[in-house]
Amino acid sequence: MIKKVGILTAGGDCPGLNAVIRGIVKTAEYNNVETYGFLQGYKGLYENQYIKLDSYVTSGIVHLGGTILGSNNKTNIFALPEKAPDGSVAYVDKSFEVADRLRRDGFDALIVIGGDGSLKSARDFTRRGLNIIGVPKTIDNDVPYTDMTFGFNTAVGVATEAIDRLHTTAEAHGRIMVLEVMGRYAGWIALAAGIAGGADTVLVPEIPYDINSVVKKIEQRRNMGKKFSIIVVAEGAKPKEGDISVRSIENSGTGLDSIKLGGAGEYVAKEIEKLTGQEARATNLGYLQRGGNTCPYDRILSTEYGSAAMQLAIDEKFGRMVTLLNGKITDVSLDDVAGRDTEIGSKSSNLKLLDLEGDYVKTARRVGICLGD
């Protein structure tokens, strides 16, 4: 019988952790299991600083962003740096050790709440032989098996809030405003938003693209008489012949989310006001679209989420992740999910990118939205 859980949130914020905490714990306690949170997600975890999870401890935080447990993006257990006494720095493997000491402190599984490199570490300590479940947590909705990710509705909302807001602006001053969204590889954010705010041009990663059709694009709106335009680019878009915009990388690439984007729409920009003369201004929404409040959609799923993987660890099926597929909550294997390869076209990939033939991109063709090819 499982007795004693742990629970941590790994890689960067995202509305609806604190949903998925609480659907967690409410399961667990009416099946009499105690649960304690790691903080700081897999920083904790090595450093062995957790917490007693209860009701009264997950009390009125389900709308609430952000995560109660803390987060970090930087800590990867199975390659941590040391410092060597003539100054250089190795990389570690310390899963041994932490596995073991889960085991020696009653852990019966651990629930890891987190994103493609978190979900790696997940499947690895599996290989350590702990009881692991895993809960998929991104924006990005980039997750494979899975039809939608909590955090995703809420972050498509407040991009295309923004939209709104920068098409007012651009008319006014009949200016080119260009939207950066988060998205990394997969461009689910960009068009969901660019249908629903109106965009005129959406960049995806998924299809490089050629800043003449976009030029041609404002050409056509000009003709008509509309002397703005608004262009949403995902983060993770790139020119043909060109590659995607790469703002730093950190810990020498071997952190849980270590390659940061950024730059594609300053680009973007910067490339139409040289080809058209005309004014344009790039707004990158960032940090914004994973904070604030959670929409009630995601609530609804994260709380789903939760307590779906709470019930899989006192059904003890370990090694599984926790998912939303063909409609139905389910689960499938961390083995299929995690350790993607993120190059695009990569035939080892599975990331879910947005499909060419499906309704997102044909609504976006249809309503006349350039993609840039």
Ligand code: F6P
Second form
Amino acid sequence: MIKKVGILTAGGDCPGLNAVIRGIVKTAEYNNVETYGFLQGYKGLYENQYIKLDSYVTSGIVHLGGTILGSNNKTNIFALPEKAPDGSVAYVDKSFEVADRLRRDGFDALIVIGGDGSLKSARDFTRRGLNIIGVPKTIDNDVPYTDMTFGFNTAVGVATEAIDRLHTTAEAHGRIMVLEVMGRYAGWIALAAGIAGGADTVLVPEIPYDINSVVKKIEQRRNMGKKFSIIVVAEGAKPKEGDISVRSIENSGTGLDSIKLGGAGEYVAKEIEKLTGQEARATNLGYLQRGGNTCPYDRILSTEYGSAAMQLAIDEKFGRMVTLLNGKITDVSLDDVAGRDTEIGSKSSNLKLLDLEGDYVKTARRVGICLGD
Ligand code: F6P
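Got the form predicted on its own; any chance of the form predicted together with the ligand too?
After this comes the whole thing, all chains and molecules, with the earlier chain placed first.
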């Protein structure tokens, strides 16, 4: 019988985190299991900073974005930077001591709510003998072995509303409106919002684009009397003959994502103005996609994920990630999610990219959305 479970939320925040925490805590309480939340993701796990959770603490948070536990995407316990007296930095694996401490403190299991990088660390902790359960979080929807991560639907809702708003002003001025959305190396948000918002062109990382096809689509529309066009650009989109747009490269340490994307939409808008002579304006939706209230679909999915994760802990089924597969909540091995051969402490992990033969891409093509190829 398990008695004490730790929870942490790691990586970029995402709508639905609080609903997952609440789902875990309520299910735990019902089964007389104590829960503790580590603060600021893996940082709090390393520093042993945690709070006791119960249904009083998690009351009134089901709808709230952010996370009551805080999050952080800069701590890799398997490779923590340590400064030597001569100023040089060495990366040290602290995972053994953290795992020993958790065992000593009586934690029977740890539930990690995170995206691909955080779930990779979660899998790595299973190799230190800890009882881990993962919950797939990210607005990007790029975690493998699940149809849907929580947070994705909320982000698509925000991006769709942005397209709707750009639509009216684009039409009034006869302009080309370019909307850059998040998603890292996957085009899920861009394509889903593009379909929902009736975009004319959607550029995704999975399909390197030819700017001439974008221009052709604009001209086709102009010839049928539509002077404006709406173009959605995923932050990871890149031209056939060019590179991805990088906003900054941070020194995040080994095993962490140091490349921050940004600027793809601005680049597309400039190219279009050059080639068509028509006014093009770029909007970068940025962090609005991650903040604010969680949509009903994500509140339900997050509650299902949270309660299923706690149930896995109660059933002592460890090393698993809760997942939605073919419309059913089930679980898969964390080893499959992270990649069975990926090295401990490294950044490399599986990513679920858009399926070029999948329904989203097929639907987009059937309704005449230009994908830039
Ligand atoms: O993974 C979620 C995400 O919001 C991406 O879509 C985006 O590229 C990235 O995080 C931004 O991360 P940060 O919080 O480090 O700026």
